[in-house]
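Only one chain is given next, in structure tokens, and it is the form predicted on its own.
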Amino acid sequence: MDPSQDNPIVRFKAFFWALAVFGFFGVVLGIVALSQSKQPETLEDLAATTRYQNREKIESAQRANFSYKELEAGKTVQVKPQDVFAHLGQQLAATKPSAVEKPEQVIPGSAAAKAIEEAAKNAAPVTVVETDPSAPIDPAVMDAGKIEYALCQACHGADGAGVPGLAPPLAGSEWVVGPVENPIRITLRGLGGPIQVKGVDYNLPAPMMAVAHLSDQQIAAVLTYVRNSFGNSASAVTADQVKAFRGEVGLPALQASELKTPK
């Protein structure tokens, strides 16, 4: 290169467009990296502040229950929670102790175990009128019925396939979409001992327990969704069929002879 075509302001000014240049590459690729590390916030983050705002409005209450009463002009005094927490024992202490009535609550072999055992004797058989296999079925009642199935699918499986050696499928079980009566008995009471579904002999090793405590409307939800899920298809199960049936919550866990045979 030629000495006398060296121009020192023509070197310095590529040197600072260079300068420019990366610059403004730096720029942009700072704002990319800005908004790409700002995610949206997720469920759990969502929810998460739900719970601190619970949080707050809980502890907010309780220091104001905590906090200095003004009971007349000029005059307070402080709440101490041990004096609350004595005064409350001392009501609990006070009040009278009851028997327990729920019969899905009583001891199995006990004085009210018996004596539901001898009323289920001498009361008149129960029957129900099956409902229109054909009618449609709420999906309102489906959405309920899923929720209370969360309870069920730690045995019988979230797609109703069963649990091998725990609880035999729900899934075509004839059990399920046969006489109505079945599921509704089997929900109140528990069913234990040796029962064939679909073919295949099951003995449970411990007997399913009873959902009683649930009221009539979950029990219908929970009985119309598994039987018309997993690939089953049977009448919807209303709350008066269940309340039918209410006689029998604390009598002992049923065995499959004691159902009516499905067809």
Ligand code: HEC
Given for the second form:
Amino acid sequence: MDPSQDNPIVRFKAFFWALAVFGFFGVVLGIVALSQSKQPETLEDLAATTRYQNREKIESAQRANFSYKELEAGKTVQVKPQDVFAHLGQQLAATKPSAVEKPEQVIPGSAAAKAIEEAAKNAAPVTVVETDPSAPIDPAVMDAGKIEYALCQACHGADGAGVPGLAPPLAGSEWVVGPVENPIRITLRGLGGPIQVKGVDYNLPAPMMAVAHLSDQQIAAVLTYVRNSFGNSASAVTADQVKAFRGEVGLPALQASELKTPK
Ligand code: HEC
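Next up, can you give the form predicted together with heme C of this protein, since the form predicted on its own came first?
Below, the chain from earlier opens the complete complex, with every other chain and molecule after it.
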């Protein structure tokens, strides 16, 4: 037998080699695991994470409560899982996200949000040709727009006169009847910060949120409606004009200074 094999110092050295090799693989695995763990970026991902966490909590509560219970020393009985809890767990696991959690609604500051901002910075500026203002307005589009206006009405009022402390007026607003890109971009991105409407300065406590979940058709209809109601008169808005600005969805809310100055 090779005497060096029985040398405690040699065996000790081998132990440290083994330790170093294990340690090395541990670190590599750790780095791989870290690089794979993904932060949720869309509201849908976030909601899914929460759903799985809830499900895990319910299931562990179920396991703790409904497995075996010791009623008195030495007497253990199986407690039947209660159907209602099982049902609840199944419901949660199968729950689909609500309509508000759309893929385009990204978490501010997330990598997805930054990618959208980066893409917008590099994109060529969008311009749209205004519809002929003398063209007649389609009554069917006005009817469709009136239905969608129910959403805007909550803040801007049934007659578009605005609501003090909540939202400025749409009736007679230069932002509504001016360049068509202004109301389109406001609807797709929301609007915040100080704004002057009809010579009055507004600085409302809460911004307008984006209403981008409506289709191009619906946005075109509601904007045609507000541009031709409450005494307003302006060219119709088309779905194609709305579509041209879709790339901005997901960007932070606009400031009035970023819009085209209306006459
Ligand atoms: C949650 C309340 C709210 C809803 C709903 C809402 N807005 Fe607004 N809107 C505001 C606020 C607040 C402002 C002012 C933003 C600012 O501070 O710059 C505003 C501003 C505007 C402006 C520019 C200023 C003006 O008065 O002309 C337009 C145009 C507009 N909204 C259109 C719409 C349309 C169209 C809808 C429906 C699709 C809508 N808004 C839904 C709150 C709302």
